[in-house]
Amino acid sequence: MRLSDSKSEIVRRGNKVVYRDGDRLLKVFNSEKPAADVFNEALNIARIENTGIRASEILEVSRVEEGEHKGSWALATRFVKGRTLADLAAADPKNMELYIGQLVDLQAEVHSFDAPLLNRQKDKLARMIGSCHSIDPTVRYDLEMRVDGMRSGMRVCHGDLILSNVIVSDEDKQLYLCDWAHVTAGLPEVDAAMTYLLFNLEYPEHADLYLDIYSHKTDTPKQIVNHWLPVVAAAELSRKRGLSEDFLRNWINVGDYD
């Protein structure tokens, strides 16, 4: 894959690095970034592709043939123009209500979906609290039975819904998710205990507000969406991406153990 001289950097974090290139949008991760995990990545986009969803489109998986970044794995999609929830919201925060309930409204079309073939929630966060050994065992062991008795689910889950992941288009004026990394079958409740987790990290004024909206529009209790807090506060303490240890705690005592 080839980098022009005109890209521009959109964001810097983690193990990659996201540029603009003309019509694409490039996703150029670091040496340490397994070749599986780039892959799997574009295989979630194409199977969420076939599934109707409004996602930008998959053009190439492949390595950086020259430059600061050579050799390194990147994956590019189609760039859509336009922004953000999390924009639009910080540029009107008077309407932060009304932007929370179109990514909800936009997270309950996207859990109408079925998708057998995407990786399944369930044994996802069996395998990353399992391997949470920081965890102290007996939490470890109660979170784990929660998984295990989890039932059967097969709805699209993004797993990383947020503001800044949904792009309003300046085309079509429809809303389009983006970073699919983490998409899963799964349950709905546990996606939104997710979503909840990170408003309370990056917008806790507003989490509440999400939760309420969810609740309403979704017809789901809140009390099911707090039951899953733990697990995957549990299951993003494994991820060791930078969130703050002491906050994923917090969450994940949430819960009582004896």
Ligand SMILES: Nc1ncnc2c1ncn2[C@@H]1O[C@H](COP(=O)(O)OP(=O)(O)OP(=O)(O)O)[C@@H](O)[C@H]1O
The other form holds:
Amino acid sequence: MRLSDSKSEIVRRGNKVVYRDGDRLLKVFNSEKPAADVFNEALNIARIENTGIRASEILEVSRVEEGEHKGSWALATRFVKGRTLADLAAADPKNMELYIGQLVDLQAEVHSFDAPLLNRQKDKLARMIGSCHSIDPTVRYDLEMRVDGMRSGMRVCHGDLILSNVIVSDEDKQLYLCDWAHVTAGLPEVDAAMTYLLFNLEYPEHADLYLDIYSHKTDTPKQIVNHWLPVVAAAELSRKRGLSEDFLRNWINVGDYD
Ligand SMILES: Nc1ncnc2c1ncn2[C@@H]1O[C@H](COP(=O)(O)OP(=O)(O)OP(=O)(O)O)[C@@H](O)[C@H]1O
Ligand SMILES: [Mg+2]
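Based on the form predicted alone presented above, generate the structure block for the form predicted together with this ligand.
Now the full complex is given, and it begins with the chain already shown.
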């Protein structure tokens, strides 16, 4: 892949730089990013395109040929011109309830699709928690048992559904979801638990509003979402994204362990 000189940086994180390059969105990963993860994200996007969910299509996965990122893996999707719900909410905080409502409507719509070819949520959670040796083994065992007893769902679960991953298109005013690295086939309530956890980390003053709106719009008792909080907190801890570790550990320990 060649990156043009006119590209502009959108965000720079520990393991990647995200650029707009003309009508393409480029995620350029650092050398530690396993190729399998990059191809998995691309395959997830291709599978999502097949469901009919609105997402920007995958264009290319290849190594960068020259310049600062020479040799790094990069993933290109079509750039959706617009603003994220996070940007809209930051500019217009008094309408947070409206933006969260839009996020929940989109989440419920995504959950209405089946995608049996995606990675399985239950397997992924078991793998993530099993590998997280910084969790006390007794607590970890109980979390693993909780995952073991999980019904197997086939619904599309984005896995990282937050305001910054929803783009409101300037062209058709529709909502588009990006960042499909963590999508699985699974249970909507587990996905809602993950979104609730992310709200608590990023928008703590609005987290309960999210859960209220999700519960009412989808007719889901909050207890069913709360049941999965220790599990998704452990999964998040295993991702080592650097999100408040003490906070995650407190949530893992909310469960009733012997
Ligand atoms: N197809 C796209 N069109 C327009 N903007 C996009 C697109 N994909 C991503 N973006 C913008 O780039 C930002 C970062 O992209 P993305 O969310 O995929 O990366 P990330 O949050 O760093 O990923 P991860 O959660 O996997 O670490 C998004 O919040 C959004 O503003
Ligand atoms: Mg993102």
